[in-house]
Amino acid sequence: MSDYTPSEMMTIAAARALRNEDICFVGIGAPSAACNLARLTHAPGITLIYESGTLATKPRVLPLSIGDGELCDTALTTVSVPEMFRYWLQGGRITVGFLGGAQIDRYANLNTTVVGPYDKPKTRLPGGGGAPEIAISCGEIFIIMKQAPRSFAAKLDFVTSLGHGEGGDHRQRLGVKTKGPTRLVTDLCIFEPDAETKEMTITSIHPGVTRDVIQENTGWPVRYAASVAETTPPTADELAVLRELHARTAAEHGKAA
């Protein structure tokens, strides 16, 4: 039996994708955990930016929202939201955007708006926030999501944030010059876009996970790369740092965390 959970494997695999030199626009929740784990392990020089305008923030605990005081308290500086989006994001100064979502499709388009019909939804979700702009303006996008049939949908109920659109060169035809989603990390595996079709294709499977389980938790026929690796299990150091981060957060925020 493994000594780590699927969620820990997902967070650690996502954190490994980040580089020390990255300037990263961080989403709240799982993206924040992955980005701060990277900062506390192999990428101490990474610059983390949150939507509220905090630059080079180094939170001691994971923030509950973009308005969490921990972000301002530990940032190099805080700028206005218009400056953050117009100068930093739309100015092409951010290398990676790290996002999650309620639903994703095979081309990594994301839904964070509604489940069900827009005018009479089953569930109204938090909305896009800055994610639609992050998705088209960062150099590339990493996505972290738990895999399930309802969240990995054949067709989205609403497209909040552009991934690869309808596939192929759709982003370019829309006038979007950035790479879009280059990595999707789940609790089961890692996807990367096919070079031609841009369909998210499995390149690595986490230890102990079968292809049948992956398909059962995906709403479309899964495609695999020509060569599929097994994800390297978490190291003792990665697990210790991640668990300490979550423990500090739980002590600080209690049930809200």
Second form
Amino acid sequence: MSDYTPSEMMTIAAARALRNEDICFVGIGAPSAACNLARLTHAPGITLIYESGTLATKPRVLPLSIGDGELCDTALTTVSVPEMFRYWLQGGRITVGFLGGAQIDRYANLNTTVVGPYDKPKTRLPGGGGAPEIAISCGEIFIIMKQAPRSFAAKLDFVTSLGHGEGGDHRQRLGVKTKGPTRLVTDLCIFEPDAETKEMTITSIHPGVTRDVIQENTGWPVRYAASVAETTPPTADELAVLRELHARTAAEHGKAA
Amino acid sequence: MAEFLSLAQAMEATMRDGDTVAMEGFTHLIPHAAGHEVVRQRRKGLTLIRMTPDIVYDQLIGMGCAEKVVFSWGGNPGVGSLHRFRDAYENGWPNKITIEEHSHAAMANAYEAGAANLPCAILRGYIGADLPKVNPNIRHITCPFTGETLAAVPSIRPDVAVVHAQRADREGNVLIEGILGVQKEAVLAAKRALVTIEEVVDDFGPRSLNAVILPHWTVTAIACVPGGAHPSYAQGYYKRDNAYYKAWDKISRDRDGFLAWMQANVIAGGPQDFAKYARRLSAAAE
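Please could you give me the other form, the form predicted in complex with the partner chain, since above is the form predicted alone?
Next comes the full complex, this chain leading.
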């Protein structure tokens, strides 16, 4: 297959990182597409959990909101929101949390709160929602985000959720026992944290993408791992399943109630 | 003891100017018809609490009902910004509002603490995050047993909780099904509770032994408003009107267009307008 978009490559590369045995806390938007693609391809046994309380849900179409009826209709069970955050998330039952964001820095700290000063925002964003605790309570964190110079920022205006903080052992020093961001998948490449510094470092470049393009879309001087792979392009099956999912979703959400 | 009233009477009986109000519903069962009634009765100076302020609070804020918003995620889900919320916060139109911002986990815990009659909630939260720097209501407490530092937030104790549910029986017991959000906690944490429902039934019929039911003595007033959660949805009744959420982005973008829409659809309207959205998708209780 040669004909695919960077966005499709991003979703497919992110989906591949999920394992059949994962218990996954799913953010809305791009994370939701990647998680459901994984479930519909190589990881049919994956448990998807949305913060609306739907546990082990198998939506036929992607939800527009975090609490669409589809999520509840296809869930094993649905619990209250306090139970979701207390027993399931804080209780340590989630192996991987899947997040997106408006801004990210080199240590994979995320900002979804505000651009500019908090009290005098240039752009007011929706806020953290579940992210501050997802970031510290899940076993590890995968992040999916399109790369652009302003969203891949040298310095965040606001840290909504902790990544690797200031790098190194900062998470441990804060008393956090989980791994934090272990993978950042963009439309251009894949980052993983350096073992020592925890700076997000490029380990794989998507086919046809140059290092110049990656640097132009990153607000800090990017670092590469000692060995950098080329991401396997989407297979015919991955593309077909993803496109069918998006087509079903568009057909469903276009309809008025 | 729950009293069956018209929506207008129920609102008069439960909400006053200056109240702290929690209108809840986590994308499901959002009490939109009740929100419109707040606008028609021109409540002022409200502190609006809600985990996910979306269209229902955008309307109240744009109509000048709010003085403060307590929230953890503010947006039009899957669509974008809340233009009226942002205009009020950033430009003071139609009045200045203040915000108190939390995470979902903190607010869910705070509702639960309110229902449990505790002064605060504790959680393992906000570590490494900037919200505690801008919200003085996020503090820390040391566990007396382990020494662990934990986040603490005040419990939520609203003057009035407003929720929408599927059914009430004739005694006024209320059944909630599907995505539950924090509605049970909000009702039990509040001094007064207004519940709008899809229908009144003689008997709830076959249901889970663990069904979520608010006993009639926890509810102040019930108003039967079929379709009253539209454009959100009611499990077993009608689906989410995603097209409306998308249309709201344009309606709410400029002040005049918003005011004209509110005049035509809310001020000049009534709870009966929601009936056209009401339907029953399934016969049996799910």
